[in-house]
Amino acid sequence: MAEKDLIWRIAGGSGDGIDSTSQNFAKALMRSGLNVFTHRHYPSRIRGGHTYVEVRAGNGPVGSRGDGYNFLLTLGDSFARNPGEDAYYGDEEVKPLTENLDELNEGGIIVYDEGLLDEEDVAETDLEQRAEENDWHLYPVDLRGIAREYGRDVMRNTAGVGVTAALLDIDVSYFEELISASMSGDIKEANLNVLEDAYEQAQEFEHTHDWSAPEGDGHDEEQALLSGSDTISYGALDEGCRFISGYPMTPWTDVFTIMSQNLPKFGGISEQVEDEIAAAALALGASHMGVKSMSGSSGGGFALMSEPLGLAEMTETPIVLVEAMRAGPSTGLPTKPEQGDLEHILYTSQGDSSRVVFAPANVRECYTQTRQAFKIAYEYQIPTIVAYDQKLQGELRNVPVSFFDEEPNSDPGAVLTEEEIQEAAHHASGKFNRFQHDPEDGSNVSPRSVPGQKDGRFLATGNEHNESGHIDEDPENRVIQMERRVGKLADIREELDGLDTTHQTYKGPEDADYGIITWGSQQGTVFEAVDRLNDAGHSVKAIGVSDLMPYPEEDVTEFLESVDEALVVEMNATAQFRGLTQKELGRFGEKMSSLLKYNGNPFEPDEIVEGFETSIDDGELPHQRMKYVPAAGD
């Protein structure tokens, strides 16, 4: 973490403005030419209970999260069912002060609402001895009180941004402008008189603490604020979806709402409907009729999906989908980061799976790789798969609005014209040869019609089919289509590797003597830990791969070689990504060791800078946060 970035966190219950005030306080220092990164933690209870948002700023880049925070507003829980210490769940009024100091960093300021935590609760908390213990500094303030002196008590959030700006030097205005341009009217003029009181109030407070925001360089040119969620959609829209349906579930919600505020724009469709089963079998449907579609789902939703995938596989009807990743099994943590769903998104469905994975690792390989994924289902008629995690759906990164002005594509893909169609393959009933063994181009995709295209009928079905997709169970019949449907892969990988730009990102000098790999939305924070490492005086590199069906064996393959050793770092218990490796590139599983967390929290740069220091000194991380597997040989 650089010295001088700002890490802060606001901290409440759900229901007190947590998410929405954050993401202000990220556009403001965004606008005040900062780069930002925001990390965000809520509970799964219907009923509520504590969330906090980080915002992490600095005039480098910032692509993690950081280590631990050194600015804390808790604003207390106003919405707490049980606030007293005996209730199961403990004290929730109090729960946004005592569980975000364990992260605190030294040196580190607390700002906190006594207007609703009175001396009483702090006190319980030993709150003044470990500020002692740790150098902390507070600043107690009745925001509460603020609040309600022009209205309602959820402006109190409003008042910790007054209070914040005030201790670390912010310009105000910033904010101003943004309560301008979001409100109207009464609500407007309340909460501006809410930030200028508390601003005013807290400028006057004797400043114990050398804390304040870094100075921004500005930026070059505008800047959105923007998540994974928002950027999947982004890249649908602008390769020409047209067609999404789904039921919500968490993540996997965010992709599926902004498709559906988008799409009418363009003139597309939105459904939402009773189950997953039924909102891949639509956008199947859709697809078929020649409309590129998306759905998708998360955990046990996606495991629904499995019959519609398999059927798209069989039927060689392109469609993308998303499959947003939480912590399983089951319901599992179903608000918290994991990356345990990957065997199950490579191989459900039923028998052998041709389908395509992609796992972007930042909001702009969302964009680029949903793009991509949309091109090649159309191109080669499989179903490809987006997957990200909750940790990725939910974090704020500031992109170039220009890294968006890329021309849009409504191409169908391999389609063929009614012209044509008149010329192809015929069964002698009439009906058009869509599955051919031998297509005239020598590739593995056949010539695809659509309903209503005159000579283009052919039959849809689940069963082995023959040239026109009539059930054959011949065995010389089965072995052809199979291994055109699966030979496709092949292709897709020959055609990956020619492109001009790889999926798969590095991180460090080339002749480094060791590696770290991973995949998907760990990326950020790995290349910041190698950037330590290699300061520290370790010769460190990193790979991030995105490819995950096909597997990039090339870019892998000369990763591994290079390197003595390999740490390979991912959210799930069981390695399923170093598993992968080693089931396409047995030869290096001496090499691979494993750095793993599963605790519903992703990881911190310093974390893999500590594990990473246990794997070559062949040690034992002192903690439980993290588990290291050491490789195959040792």
Contents of the next structure:
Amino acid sequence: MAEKDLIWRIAGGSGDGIDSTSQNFAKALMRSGLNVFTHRHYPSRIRGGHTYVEVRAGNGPVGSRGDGYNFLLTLGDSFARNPGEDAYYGDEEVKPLTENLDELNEGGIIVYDEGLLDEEDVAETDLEQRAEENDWHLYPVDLRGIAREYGRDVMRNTAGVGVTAALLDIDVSYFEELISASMSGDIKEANLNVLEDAYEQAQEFEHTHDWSAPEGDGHDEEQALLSGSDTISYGALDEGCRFISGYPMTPWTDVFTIMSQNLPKFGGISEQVEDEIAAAALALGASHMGVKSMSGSSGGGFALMSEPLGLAEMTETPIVLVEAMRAGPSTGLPTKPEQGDLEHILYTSQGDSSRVVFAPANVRECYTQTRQAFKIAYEYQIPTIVAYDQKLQGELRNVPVSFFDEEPNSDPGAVLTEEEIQEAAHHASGKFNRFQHDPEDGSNVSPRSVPGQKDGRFLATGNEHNESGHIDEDPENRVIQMERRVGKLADIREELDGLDTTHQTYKGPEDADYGIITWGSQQGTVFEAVDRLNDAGHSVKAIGVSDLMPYPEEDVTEFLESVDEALVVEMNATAQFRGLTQKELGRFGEKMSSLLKYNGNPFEPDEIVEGFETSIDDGELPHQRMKYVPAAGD
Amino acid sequence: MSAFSAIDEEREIDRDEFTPGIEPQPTWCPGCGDFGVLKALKQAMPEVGRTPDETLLCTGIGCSGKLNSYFESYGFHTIHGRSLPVARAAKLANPGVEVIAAGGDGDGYGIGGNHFIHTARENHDMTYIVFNNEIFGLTKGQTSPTSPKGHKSKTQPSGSAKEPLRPLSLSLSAGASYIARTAAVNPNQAADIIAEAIEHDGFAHVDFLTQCPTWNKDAKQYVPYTDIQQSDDYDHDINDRREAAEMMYETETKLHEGEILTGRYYVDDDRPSYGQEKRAIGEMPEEPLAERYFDEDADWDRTYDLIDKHT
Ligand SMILES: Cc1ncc(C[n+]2csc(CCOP(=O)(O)OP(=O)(O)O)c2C)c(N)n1
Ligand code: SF4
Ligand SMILES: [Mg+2]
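After the form predicted on its own, can we look at the form predicted in complex with the partner chain?
And the full complex, kicking off with our chain again.
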């Protein structure tokens, strides 16, 4: 059997520095030559409430979270900062320890803060008994005591990392380097001391477990650790986006924050405004002036953008919107991922929709597809939406640094210069024909002017309009303008199909009997499941779809024709992507069954294995975490 | 060299330039006050020295929203209530362009009220003309936020139970730095006020009383009016916030008692505009952002230079 990946979980209260500790932990392992992947789980409270982050590290590709995990470090003092709150919340200190046990794999290691936890409280739990049953290895360590010795209790997390390194044979120097680089002065010294002390103490322990972290094979080139939010932002910046307007909403806030911190340095403008209607409208206003602009939100805020989005379609004003999905309806599960906004994104706003929608699979596609989104939006004068979710937002992965060694693109797309405007067609009224019926080369794109250019005057209006933009209800004009606007989607599909690179990804043997179809952020998990299924003797392949609109008709048709049956895996309750596929392709209803999950947590690879096995014998799932829906007419 | 040669072009400007080459048949009813706004705006533009090519007129939805169909310039006829967010971003993107927003009382004080408050608060350097006919014109005469208490309409058959909104007072407390009221029946004052509003560096709000003879029959035609700057009865200091507030309150109350007061209410010339504030803290480039996309020599940073911190 291949060496097993380390899946390290750090759990505690959500004010315990778990994010930064796990980020450094992942970075250290990346620097040691392993591939890393993080999974963040957190409840929607600033302080209090248990949370955890998992870091998965291995020499193989790690494209998803694993099944369960094998190392638990619990810090948490959770809610009870204020002793007066004890009565209200009960004793929470022990919960990060007890509440994480269900997913801990056999043979796993548990390190908990014996300094913080009351021994009697621990004794009252069934920890000992379960440890025995599952062959878990318990290491109570006085993390708080070690930290306190150097001045600050909060350094418990550093102590925990030191203990982890000692128990798993990880070279502690990677952690030392990170502490040295990210801290300074007394705090740096204190943390280094805590790390060393904890490491040395833990080396003296009697190690009852017999496994250690995989040793890194090393990387061919330097790696960087980034999240989907980082790479969406970087893609936008590299594509020349210099204007963002937004209103905070989890998880969209991430991109909004990263952009707001970088735009001033890049000579751009960020605006936090009064609501999402304004946010989308501002991005339109800036784009109307020729500036590459974006906005975005999560479900509820995106709903408010519905009308400005339609205005962008009607006035052919380019714009890129990010939709960071979270579980709905309404406020839903504010910090949990779901893919339930698909239909909302595709169709919201009155009238026939003409928009482009991408759903990147991973950190790399977040970068490349955001760049593509800007290119298409500005070349085709069409709103383009990048849909991702809470999962991709919080997950960090290593990517070679050279991946980002790309040239920026400042091209504003189909915009004329003043000289070109002089040559271009003008209406008898004197206005510039910004919405020509029949633009050159049979293209559906009529190049625009921007305010301030000489002789480029036109009216942009949400009413139906003639060539120069004037309100016009003539039926013939109406049909021509509609067909031109909606017709762009076919042109875009043709352009995307003609590119050397595609954002549809395939996995598994080409001649497989069964297929799995998935989209957006679930692709990595599905691909890992496909490997396991083939290892187990099944004949399965998968397609991961990242272009949602215009729909990649050829790619999916070819895939569906090549398999006997297909399971569509998505994180929502009503099989929205399967519905889209049937609508777009007009067939295959009898071939596609669905595996759905909408309990607030993304799929794990083994769940997909289980779901697949259920689907091939049309059985029933033994639990409520997922739902299986057979194909039509089955 | 600027990619926008229309901006700050020095030349004689004729008011006829603001009339479209082929004048569309106006959809406004005969006698509508909206004609007065169009006329005043056309008269003001040559006075402030701006040409059609360097002007962006953003409107909302309503009878009033049709303004840019009859006015020659760059135009953006947006959606109901949203002219201000479109307009203010346009100004940030290219401060060289003269940005004017306009719309109805329903559009600006009702559905777009949140944007009105925040655009005033932020003091964006632009002009906002509200066609205040105290009614929803386009949708056939329903009660609007400025309709007087007791006003009957098809959707308020027993008369409105609501006190009307006080637009001048609201504007002052929200933060507008130029606030005036004028009326369609007073064309010279209207043109002067609009010219002043355009020249003001900051958010200039003009509440423009526009009679709607079609749906607001019992409303007065806003005559006789008093220009508070011309009248001996009033002499408040327009630079004094407190005095302005009192004068506004009186004006708003008297409107519904049948006395029409108009004129300048508040001017703060010292307050920096939002663009100035934003540049002062380094969050807005000195050169217009829009120029950069046409400048072949412009420097474009790339994120490769940010990757170090992720390694
Ligand atoms: C979101 C939305 N709601 C409602 C309407 C219908 N509508 C169009 S104009 C208008 C009110 C117009 O009143 P006002 O803004 O005062 O402008 P006026 O016609 O009086 O100039 C309404 C309710 C719309 N276009 N969009
Ligand atoms: S309905 Fe009233 S506001 Fe609208 S155009 Fe006619 S008179 Fe003017
Ligand atoms: Mg009105």
